[in-house]
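Given as structure tokens, the chain that follows is alone and in the form predicted alone.
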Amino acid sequence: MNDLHGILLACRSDANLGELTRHRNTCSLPFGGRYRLMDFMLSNYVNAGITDVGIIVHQSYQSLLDHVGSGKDWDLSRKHGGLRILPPFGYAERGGDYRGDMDALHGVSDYLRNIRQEYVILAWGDTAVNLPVAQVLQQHLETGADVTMVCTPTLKGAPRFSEYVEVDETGRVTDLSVHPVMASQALESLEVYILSKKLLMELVNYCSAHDIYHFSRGVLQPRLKTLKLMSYIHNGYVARFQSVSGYFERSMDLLDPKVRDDLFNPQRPIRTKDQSNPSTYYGPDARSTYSLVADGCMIEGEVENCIISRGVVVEKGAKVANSVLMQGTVIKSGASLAYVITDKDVTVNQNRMLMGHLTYPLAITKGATV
């Protein structure tokens, strides 16, 4: 798809995710045992034939850089175009954090001016969704929209962090609510947009001159009558991550085969960094039920209703239930865990008991020994 350029916004680290984002950007948060959140939108771009992608980063992005590398695993390592990491020190003219998405886009305005394609897709990289981007572009062209925004009828986000749209019978957006007190009964915006490069540059320049730094509140809301803003309704599964309990719930969703079939549609595969791990070893007394276990693990204890990432060790006599264990976690013999999220390289010592709750899971920070 040579007419579409991908911009991935990966410049926020959501403090509402607590320990999970203390050491990383939200987009590089592990999910599903093998993936990072940014894998989903990046794969959506590649599956639509997009060959040029710019990732806007700002803070805590070392793990993101380690993960994407040159973009080879997404077929984006190219002599011309391909994957480009856009750090703040290379483009931003002002200090401090980006205040919003338009602020971030202005920070990389030199890059935007050199885009070769006629159209641009903008999206945050911290949403897990398998989106048919080619269909979104096709609808954008057929409707003659100025901006097409992707929406879902299934409300998943917390109202104070979400945006809601109302549409008429043609799908044109008639109202847009940004971070209301209560959830609307309308559609929820996924903050994924397609527009022309020409319009994007006009909006970026205008916002820079008028100190406007939010796309939804500063650009779209005041222009609902002057811009033809169309909705694309995505009826598939969507996972948004705005709290520790929300991360836990969305992780547990993956134990449902219907969710996995939708999110990991083989016709639009989700790519990730290849680590070439060996197969997981199960000891003679091991028991694993209703769980997703990645490669490279050693399971000798009991695992039930869990998401187990690469390289996890569950020793003999250990019991883990209703938990999410990230890469390199070691659960020693006699330990018992329930409703726990362990970040990377956590060690739970012998005979320790850790217990959270479905609505308040216990999150253990990266590299901790308990």
Second form
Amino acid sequence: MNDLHGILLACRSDANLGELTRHRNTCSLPFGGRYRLMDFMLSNYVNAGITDVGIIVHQSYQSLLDHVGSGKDWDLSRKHGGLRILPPFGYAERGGDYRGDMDALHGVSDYLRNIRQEYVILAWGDTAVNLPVAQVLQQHLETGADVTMVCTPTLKGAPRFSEYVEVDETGRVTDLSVHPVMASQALESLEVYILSKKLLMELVNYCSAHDIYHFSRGVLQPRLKTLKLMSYIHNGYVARFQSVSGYFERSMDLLDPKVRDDLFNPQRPIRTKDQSNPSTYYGPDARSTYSLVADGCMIEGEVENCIISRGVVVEKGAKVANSVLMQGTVIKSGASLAYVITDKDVTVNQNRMLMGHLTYPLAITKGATV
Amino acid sequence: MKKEVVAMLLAGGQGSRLYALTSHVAKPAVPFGGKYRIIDFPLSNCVNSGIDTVGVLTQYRPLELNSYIGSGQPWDLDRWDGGVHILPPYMREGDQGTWYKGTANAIYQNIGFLDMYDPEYVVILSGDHIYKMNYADMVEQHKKTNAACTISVLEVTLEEATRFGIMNADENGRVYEFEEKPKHPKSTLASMGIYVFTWSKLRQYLIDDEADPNSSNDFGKNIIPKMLDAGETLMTYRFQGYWKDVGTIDSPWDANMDMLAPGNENGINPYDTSWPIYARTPIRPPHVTGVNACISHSLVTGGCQVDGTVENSVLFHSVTVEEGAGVHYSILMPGAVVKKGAQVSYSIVAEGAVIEAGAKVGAPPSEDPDWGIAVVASGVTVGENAQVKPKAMIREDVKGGEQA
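The structure above corresponds to the form predicted alone; please provide the structure of the form predicted together with its partner chain.
So here's everything in the complex, that chain up top.
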């Protein structure tokens, strides 16, 4: 138990993910065979003892609603507190997308005002990381920081979508650059912040009154001297998703046991929607090597270097290599795939051959039949 | 609130014939079919049949079963009105309270629970059968025939009939005689241990039976014969489909092997979404196959790591099969580990058991009359290069190099 409230920002759809985010918010992008991206941060919150979580959504959040449901799979279906989905109810008069994270927070300011915890953690729901949030809070309290931001020394994002920080010997942030042309600094921000509810409300009100809508640019950069902004260094694995090939590479990262041990740390398990799938069945002629395979699949063909989601069917005689098959994909007999990402419920018919490349994997739209 | 139908699931049995598998848990909590425990089948059948109030009568080693059932959430049985209730024996004022003496006594001791819901019909189920069945159809027939009791029956062979309770019924399905394990069976309709009773009738029979000092307070031995003697209408309900009693050590092995034929008439199809079997599943990432993995005709579950050979086997969650290890025609329960070069054949390896490198457990069928399925109980370690003979039941660690 602690005095921390979780806010999860699930209100951006990354245009650079093309087909993969055409029907969904980036936070509900399937990843790792059985997860959606938001599962990671949401589980991080729950594993830190957070009991109240608000998820800010704006567009294309149908699949997100379907996934989180009442929050019971994260033990967030509660009489007191628990999970709240926050659509843009206070934002109707302006219309359009939220312009930035402060815009989104202002959109739900009534909700924020009623937060009963003293501290708030803000994070985007589209980062795959197993973050010890309780330790971040502890450091926040020990250093007496106004804002603590989580940074990683392993640069993962593309510079033009990422934020970088420079810190002094105490870990205090001395410079912050947003979306630079090149990553010149050593630490990348994960855009995960802990601050007090009181400070958050002051900042939301100030930003609303001054039409500031970007937290890093509008709040943190001008206040580097007046706010005590501390970095928390997370050395574990971090995956961010800013392009289709990036999504493919991060998926393949999971075939490395070190990455899996870190991301699926059994002490801080990543929870997801329970679908009561049976075990995966391998047929008499099946072959499965160096792959991650979720439950509920029927594998009768050959898979190698693959990430395979729940309920996938690979028929006898089909060959799939170096590919990511999302939920409900059916690969019929004789088909052959390499460097392909199939979205949900894709069917690849008999004897089709599909081939992408490591640097340009072929992504097939949800529900398509090839 | 009043309910038309309440199900009572008898889950207190020790399952002594399964003893290596039930040394830590009640029989209904024994893992089954890769993802499930035995009790998931009757519980899921209840929910799929529209029965939302279920009493689970526990007695033997209830801890794991209790925490498995929990609030009933995995089966959608966490409800304001009804839901799943764990019913252990309890103390009462005046007398000392007793353990459940028999199946009928277990229900007798919970008359108070049933009275709270004041049902028209009570469905009695047991926790050691694997099957899919729509109880609503059975209740419907019970109502139509205005029976006091309806007994679900299955056609068995004449040879098998000597091991079951046999219902001799007329052409309308009305039972005129019941024989427990007859030497010379007159019919081949075996009772499946699934009953629908009109509650007001059963309630009185339970009270009378309790007052009879010579009764063993058992449905099959006492209640059914007494109802027949009194001229009540007892009807058979013909069940067709897969049904397996998993009461002996070979039968859970058999039944797990049947799971390897999904879509086959001779097994349960867990992939059939029209009658899903629900389970409480632990949080595990997808399973991983290594570069040396060779898996065929097998079930593999989340959290497993397979880098050896697995064929004709069922792997529950979090099982590890290391490089060079072989698993053939075996059941590996949650968390079992088979280390480098170890060979497991025709065996059941229970939860968390470890087969060290080079060990050999079980063997393929042979002419040897002593051949059988080897069982390694939960938490047991079989040491390096040790051997476990076919049909052995290993409940204590086997030291490296030794034979057991």
